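As a starting point, one isolated chain is supplied in structure tokens, in the form predicted on its own.
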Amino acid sequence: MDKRRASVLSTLGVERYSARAKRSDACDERGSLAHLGATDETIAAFGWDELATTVAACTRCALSATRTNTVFGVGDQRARWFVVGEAPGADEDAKGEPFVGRGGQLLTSVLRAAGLSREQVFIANVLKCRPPENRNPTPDEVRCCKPYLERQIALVKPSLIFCVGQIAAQSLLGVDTPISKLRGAVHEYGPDKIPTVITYHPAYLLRSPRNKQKTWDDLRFAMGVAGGVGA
């Protein structure tokens, strides 16, 4: 075990463990960090600094023997606005910010588009650590990643959730309805029901900029259902 990390399970007041007891698959049936002393139950009562800690030393998955950082995510803790996205890609893996590469700038200018700057708004991921060449996550990666989420956006208790790409909506919504459909309406998200708008993801409008006009018209239904620009 490297000296940051049980530095980082020491805070926690976890037990180091052997190398010997690890499983590659370390997120069991119930969806339970209980090699990090942290279930899904404990996740639900964190606060901002414990959350960042967990993630950060997080083995639920395979994924952390393949990333540079974790991604735990950016912007104003108490948002109107939560962006949710996919999951790191090779820049944000390499700077542990989202939303870093050519994807995150054309983010920025969308949310500039509705009069927010990224520092207005929350932005995270449904996971944490980039899948090697940036493959679509697995379901197993989605349940394991999936509490960090839902606790961060209990934290903002945002007003809206937009959310970028057809994986992420699907996954943070619990359906496998393809993104035509799930585009142009309003979902509720969670006991709260948060509004939840669905768009493009920025790295698929890259490939098919065509699209943007498509993008700006939900930018536009968002703004709607917020309740105004930036509201």
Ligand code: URA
The other form holds:
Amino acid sequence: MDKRRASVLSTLGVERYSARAKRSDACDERGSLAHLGATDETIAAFGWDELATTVAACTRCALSATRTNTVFGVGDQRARWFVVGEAPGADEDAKGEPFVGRGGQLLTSVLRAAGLSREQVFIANVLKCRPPENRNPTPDEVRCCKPYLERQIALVKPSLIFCVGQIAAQSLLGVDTPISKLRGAVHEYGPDKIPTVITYHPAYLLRSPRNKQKTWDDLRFAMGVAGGVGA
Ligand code: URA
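May I ask for the structure of the form predicted in complex with uracil now, the form predicted on its own having been displayed?
The complete assembly is shown below, putting the previous chain first.
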């Protein structure tokens, strides 16, 4: 680039823009993903194979540079219950599977109390890549990654979404309401108004075991919304 052009671009703040574009790769305001040909709109039409392949190669945000594995999601693609978490942690990043650490073991027990095995539900996170140091997802990361979760939910067509944790719930529902106000109500997700129940994140329960009773209340509430035991 010649000096004059560089100086004009610098005056316009374009240097800063291109640095940011590099960090965040191709996920712009409209969610275009030019180099993979996958925009938010094309993702919304993907089948399972295309979706999995695109997630595995995703560089929509900077988390692609620090992840070990993408964490697509696991379970029954025709499940009645869709469990939504926040983002992979260290164990999940290492294994490429959601909720496999201590919190995951607790989630598995919670589901079992509803008569559900991990294989009978579908489990996925809002983010498919681990945020470094397990920090909270940024709004930009959620915006880039959410079309994948939206498509997963559309393909599964669950009769209930069971969402764990305040950040997952706020990201999924697009609200900033605290979890204390989100619990105990039936929310509606997406154009199909899928009944959605919010409970605490298992990692929070590991830190505050006295809230396990409230989780059991949420689980019974969810079972009622889903019309009995999940499967
Ligand atoms: N926490 C989450 O929200 N998801 C996981 O997969 C693991 C921990």
